[in-house]
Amino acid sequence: MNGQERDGRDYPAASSKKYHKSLNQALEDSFLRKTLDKFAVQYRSSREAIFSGLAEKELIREVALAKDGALSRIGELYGEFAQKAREKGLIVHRAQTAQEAREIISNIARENGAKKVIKSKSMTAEEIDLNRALEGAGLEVVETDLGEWIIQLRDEPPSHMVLPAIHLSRFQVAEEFAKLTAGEPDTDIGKLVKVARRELRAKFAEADLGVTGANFAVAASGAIGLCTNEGNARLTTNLPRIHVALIGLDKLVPTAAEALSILRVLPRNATAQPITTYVSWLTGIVDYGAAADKGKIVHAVFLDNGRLDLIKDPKCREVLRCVRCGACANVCPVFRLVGGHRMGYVYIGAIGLILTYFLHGREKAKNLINNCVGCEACKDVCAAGIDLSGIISEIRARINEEDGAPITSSLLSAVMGNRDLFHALLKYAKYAQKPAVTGSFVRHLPEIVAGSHGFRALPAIANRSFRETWPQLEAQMAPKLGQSKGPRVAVMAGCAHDFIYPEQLVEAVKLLLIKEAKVSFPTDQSCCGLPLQALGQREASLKTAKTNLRAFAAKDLDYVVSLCPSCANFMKNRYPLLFAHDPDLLEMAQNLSARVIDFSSLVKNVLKFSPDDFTPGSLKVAYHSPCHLGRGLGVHQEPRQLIALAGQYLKTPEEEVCCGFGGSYSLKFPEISAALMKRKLESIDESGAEVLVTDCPGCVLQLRGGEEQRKRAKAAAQAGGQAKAKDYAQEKSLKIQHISEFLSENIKKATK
């Protein structure tokens, strides 16, 4: 909206081609990969430990309520803060745009004869590109946060909101310090810190003006709150005669009580600390002995830059709850691979993808916003309970509406939005693929896409879809169906199970019948709509969702089961949001939502399968938790418990980390998808597991396809590059199954 171009700094997401080139460069950076891997693992365990014993979700709800309440009164709170602060000697400004804020701060420096400026870390200052404006006005500007100072020396933007130099090694830092001091590089961390301390002390002493951000602006008292882990912020506010606090309007809170609620979550989420090393509250002005008139000058500059417009946006206003903890980047599997310079413009991670659109415009956001795998890890840990993944989908839809959708998305939308056409084309593809199919896989991809998408083998479309199989299956089981006394369960097939892996649904139905469930399959159902939503095809997604509302509208159903957690999550948690504007459809969506259940929960909690039902196999079985099962539906224990009933469950590291499929994401960003898949398979290799079980057909497609491709590569290497189907068919490999296949395989024959 009001943000300006960051002159002189390369922006790799400016074009799709340039962005993919930048992503590949990041993937080849072994130091970055190792550093972010280590950080991601440590952060997850540290965060879990620091929230242990606390009602985490309740604390996050408190933050959300506090922020929502403040946003609804933002004008009133600004007026109250300004009055209280002015009474205590502060000078309060309000800037509508980034340009206005830069001009206000530049004028403050000029009017007071300031020449040297020190700054503590402020993402709001990064947002308006303050440093370049002050330097353009002839001022010397020095960052005093250690990480910010290092990247300032390199003329780089931060790669993380809390850890701005996380992408750099001590060797790179040593080289920068050697340039500064004209000495030899010394990589000892203690000595590097001493160099920074020595160089920055003089800057603190000489500065005329100090600039900070703010974590809180308390309306009731006119106080400014700062949370930091270095002493530089206190020196920045106290040593120079002039202090300027640049504050986003979204940092206003009514009282200290709301600020303290946020403070209970912010440091835990940001750095896994119970509280930051320094929490400073600045209220009013104090005597300043170094000035002739003993007067300290304090300015508070409040920045709008699109925030007030965003408050009026009912679908996205909760973005302004953000407390800038950076956790959405910490858990993001894409950030973990490529770092923050490829996962944001100014702000980083999921919140960065979103704020780029609202604060810096559509052109900056349109490539970035697609680089989200949709795993919902960001939403799961957000300190303010922001529906980050949902808002990312909303922005994709808006960009399509504003710019026009890509032709591929529009074609897919037209096909999937027409159930009859979609099914007819799949039937045609089933016959067209035959020359290229070996076993259950497509033998080779067309040359034009093989390079980027050849990281996994693709499954063949099934000879018979589940909907084609159902009449025969229903006829065979009619006696059992007629005598069933258990719950009435309708099967939601989903595209993958209906047309690629119908055997997984067949095994599931057999398991349901063992416990006398009364199973039905509404044949007029369609795609759940999630793939279309992910592509930003709002209307087509709504159309398919309406089809399913009608298909599953029967009043006598107890459950609607899906063997795909993505479908189940979308139907259960998103359908009511999609139809919030239509009372009749909303009631249907809520009724359907209440009955949707994932397969593992149905089998374990409703049908009550027990150890007596299984003959456990002897193979060690690992588990991969689909993103939308754990984080979307909140189901964690049931599939693991079922595996333990039917086999030798082997707990492995990072079970809930994304495998990289993400539906169409793996087509748009094959380089990222391939890297995530590779890490997942290597993790299973290291565990010694012989079988990998998951609940999601998309994860099966990704991981089974990746394992098949590994097997082919190994066979080709052994055969000097001339391997044939029979060669790689003989290679031993990891067995990958949907949980329905695994359970059915290990069910007692007597039970069958």
The other form holds:
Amino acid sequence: MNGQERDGRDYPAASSKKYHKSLNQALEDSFLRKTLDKFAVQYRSSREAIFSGLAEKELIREVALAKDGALSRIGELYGEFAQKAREKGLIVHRAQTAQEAREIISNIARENGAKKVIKSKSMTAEEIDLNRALEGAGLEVVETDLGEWIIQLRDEPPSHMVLPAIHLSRFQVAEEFAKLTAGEPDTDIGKLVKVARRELRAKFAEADLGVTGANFAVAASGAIGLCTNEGNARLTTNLPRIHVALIGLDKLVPTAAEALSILRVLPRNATAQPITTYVSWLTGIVDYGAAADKGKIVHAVFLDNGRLDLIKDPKCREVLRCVRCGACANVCPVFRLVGGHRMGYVYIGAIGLILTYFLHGREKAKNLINNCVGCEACKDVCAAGIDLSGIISEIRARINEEDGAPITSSLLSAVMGNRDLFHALLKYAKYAQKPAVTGSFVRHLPEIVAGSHGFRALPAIANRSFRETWPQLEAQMAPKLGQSKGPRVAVMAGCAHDFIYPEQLVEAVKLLLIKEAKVSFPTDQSCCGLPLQALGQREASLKTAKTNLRAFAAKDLDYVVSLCPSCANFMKNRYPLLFAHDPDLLEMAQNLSARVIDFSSLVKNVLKFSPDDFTPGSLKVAYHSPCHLGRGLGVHQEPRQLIALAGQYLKTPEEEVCCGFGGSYSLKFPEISAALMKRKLESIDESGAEVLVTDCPGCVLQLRGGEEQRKRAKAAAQAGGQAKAKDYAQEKSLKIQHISEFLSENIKKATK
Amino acid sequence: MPNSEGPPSFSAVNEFKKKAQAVSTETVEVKGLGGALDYLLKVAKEASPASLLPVSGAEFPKASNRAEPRKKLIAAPGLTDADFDRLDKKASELGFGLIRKGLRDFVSGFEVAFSVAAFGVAETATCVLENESEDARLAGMLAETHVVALDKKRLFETSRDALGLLEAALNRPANFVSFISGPSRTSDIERVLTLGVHGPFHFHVALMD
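Okay, that is the form predicted on its own; can I get the form predicted in complex with the partner chain now?
Whole complex next, starting from this chain.
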């Protein structure tokens, strides 16, 4: 498929300009927004229910192990399957490319004089664009999965791997069906389903060739397994005389045991069902009653199409563990806003971003791959434990290396990779911004500069960075530090706290001193490297990471705390992977990783702040869980417990949904970032909370900026035009705090 | 774990019934195959006539030449001759037609099918059918109501407990093994759950002592 456009079909991510236009259109599609919103909320709760009482992570680990085991001996498994299946009368093919697979299947149809083809849903057939090839060979091709049939009638690609027509309303379906039945469109869903049953049953009766995919190919018995809810795969494999199963090589498993392991997770993750209604296992040539003299014909066509190369790619091979459950789309906050047609070329969701690159090529992937906010919800939910977000970063780096990076990201990486230059520039920026600063925000930027980025007010660079404040702070603390018996804690400031919100860090240090921690601030530290990694700037990222390995190498440190969970997560979970190739650096990275801790865990679990330390305020406090704290570091309870200690914690339903910041993501996809932020603030409004506490400077930046912009817009509306700073300063607004500020504000005065 | 010598596991039966409810499967406990066949006739009495809707543009190639009005049909291809004859007698007294062969001629559908499960899985309320013969396979696919008899002694807690049976079934020279857990369903239009898209609208399991 590489480089080859599907005939006549529009690809939204073909160019950056087109992509943004398409994303904006999707954001305006109120049906799509409502549908996907409802889906996201329902999926989350039904999935939780279906996994309750089960060791979810253990089941996922089993799938990962089963798939890894199979992938490590894929050639052998193919040989075993082919031998068994051939012994039982199947004809087994192996296609290296999509083109070869299309030719094999077209030939099977031609040699058997087939005219009419029915299909049960197969993403692999979508991958090779099989329908067009068969139609080109003069065959009638009819999809029989209801959703797949609907989109076939509309000549659209699927917008979800499991729910292909989720983007369509009953009215659109009724309109399409009315063309077939030549009657008035009836929009009753039950009746629409009956139309499909009737029309498609006739197609089943007439077809001479049935095409299916496969969920499993069991090497030990040469059997294939197929999961459906509708039962269409049963009719597809049984009514026509010829059955062709198109199977990705990655679907091979050694025995039925591995298939059953996958089957325990796949339906639960896909649609929150304990099992699909039908799981059909086919082996050998069963009898075929229509023509006693001819008998059944079964072909198994195995597809490589880049899979074997991918197995040889140690960083990305786990992509082939994917069981096509579609959950990575279900939990993706970007999918929730813009739908599947803008989240993959054929495969959809996080895995779609990735497989578009590996199966359909760089050109198709290069705009798409940037449309990941990095919230890791996909990685957290994946049925096979694939590090989806990590692999997306890896692909960005590869595309940069292959294609050359965009000039902006190269410039940024050159600056950030050089600590002194970076810090000098920030100092300069502090003065340069002066005329435009109002309070802690940069004042209204001219439209030509701000453009679509005007959705949130940007924070001003602080007057004094944390590193400039530190010597004074250290001098003040010196007498107390000398006798302290608490743990030795080094502060990793992170760029946002060092240069934008140093006051949050100062409050944090005060809190640490209350419990007698021995606080230090190694001044030769640098950016953690995550922003560079997200831009695909691998070398620059490694360089800053190495700087930090040295900065925090002191043997006597108990903890390295960061108030930014993105820094903490990157240092704790990624540094060891970044330096896997170098034993010395790896040891340093592992030592550092073991000591990195997020602020809430340090305060709650190590320093053991208790109710006695606080005078709880009376305001209702909602919590926003930063992606890299909750999903990244697995810290869920500590910040909530701390809020409850120091105030009136109010649980809200979407605490763990991304705010849309995602670092440079919010600059690349401001339209989506803004929509995510808006949704987040609205959900807090709905809850009646008066304060929103979070644990990450990026989230604070995004949410405070959005709240400030809302305030300005409200004041402007009231003033009938451009509001003055003093007007919007008076507007009531949601108070947004980093947890360090919140805790410090509510600490008992005597303790302080 | 099932034990063909000992009594059936009551916890597995209860689990099966509980899980069946969640997937719109009707369950009933009966005495042996006779009880299951009596239940089948009861279901047939209550079944609506099959839709047999004419298709726009074209007629079904074979089934369309059946004269209307016609008897309700029950397909029971898996029974022994003796069981089939007994059932046929009762069915015809009630005015039903009973068929066991040539089901391909009824591709537009009929009222009820009867199958006997090879084994079952309680955890997911699954009946496992092994059908090498085409008529046995098609029965449960084409009928609008499917009644499956499942021996309580062949009920397993989880699919893993039945791995050996599944592997044996797949090691046969040819086989079509079906895990069935409820009626055919779709949520493809606006994610609204609708039963009976390509397969049966109704699924019944008669748990046999």
